[in-house]
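Just the one chain here, the form predicted on its own, laid out as structure tokens.
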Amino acid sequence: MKTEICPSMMCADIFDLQNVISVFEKNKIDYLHIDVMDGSFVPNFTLGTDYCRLLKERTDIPLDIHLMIDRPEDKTDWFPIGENDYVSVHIESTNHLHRALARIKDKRAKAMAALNPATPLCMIENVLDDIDAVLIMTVNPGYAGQKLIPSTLKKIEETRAFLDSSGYTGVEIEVDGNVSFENAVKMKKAGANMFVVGSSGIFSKDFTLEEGIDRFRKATE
């Protein structure tokens, strides 16, 4: 599968927002992963509704909308979904999880079933129809700049292959957390092809911007 780039905009610096949008797309970034944070099911509030549209408004590049929220089935409808969005919702943030991803195929997005760290594979069985990619988060979520969880490396190998076996090749695995350069590296190998790149990635302060974008490029090769 194709590798894709999905910046988190929760580490883009929201006084350089325009430029930052201009290096993504002349650098043809794929989707820019939106962290939503309500309080509740993670303690953090991060980036909102307003934010989902002034993106919408300012750039093509398609949203990857992480709802860390509870009840995420009600809420759908307060965020600018459309066409080619990705969205993802917990499994353990609601009892309705078909619901939810299907009100976000009503939109004719993307649905995305996540997996916190300690969430068992086994959770995603009896939605595999509904989604078009898994979201593995390798840490806990709620906080930029924590550490991989090693143990995550082989939930993600684990979920290619059942995926694999069951006759559902075409759905995507993301990554979330700690994507740095080297982790990435072993992510791919373990079967992903979506990368939430932050704060230990292409927004390291180490380098430019489109310094880091190269360079994360040519290290998923």
Second form
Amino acid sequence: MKTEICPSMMCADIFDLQNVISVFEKNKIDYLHIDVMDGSFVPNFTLGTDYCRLLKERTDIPLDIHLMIDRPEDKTDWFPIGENDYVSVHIESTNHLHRALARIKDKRAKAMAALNPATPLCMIENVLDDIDAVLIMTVNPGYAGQKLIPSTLKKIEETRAFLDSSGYTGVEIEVDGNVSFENAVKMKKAGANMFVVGSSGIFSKDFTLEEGIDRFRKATE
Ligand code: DX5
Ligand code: ZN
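Now that you have shown the form predicted on its own, what about the form predicted together with D-xylitol-5-phosphate?
Every chain and every other molecule in the complex is listed next, the one we just looked at coming first.
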């Protein structure tokens, strides 16, 4: 499966966004990962609907909208969701996961089910026909700059094995949280192919964004 880079936009320098997007376009970045937090499902506020709209107007790079919000099924209409975009909803954030995924599919976008580190894999069993990807959180969502929860590596492996043995070989696995160059190698080996790269990956004061992307690609080759 193709290795895809999804930079975490909450880690990008907001005063330099124009340049950041140009670098991503030039380097053929796959998706822009946008963390939407509502201060209830997770203890933080981050990027929102206007931010998504502005990015959509500015670039053709597809969006990867990570909804860390309660009852996402009521809120998908607030976002500019296109055919090539991914939208992820947390299993823990709704009593109506199937409905939330259907709302995304209504927009012809790609649907992703997200699991917090403590949520068991079996929770996706009954929505396999409704998803294009599974998002395995490798930290507790809410903040950038956290440490990898080691047990999530095994969970990635189990997810890939479960999807493959159930006949869903085309369903992608995204990982989010402390996806450093070093951790990405382990995550890829475990079966992940979409990488949310943030403060521990390509966004660093020690090298340019372009160098970061290059290093990431070399590490996960
Ligand atoms: C939470 C976020 C964070 C973060 C990723 O959903 O997506 O995981 O921005 O970057 P790191 O963990 O490298 O700071
Ligand atoms: Zn995220």
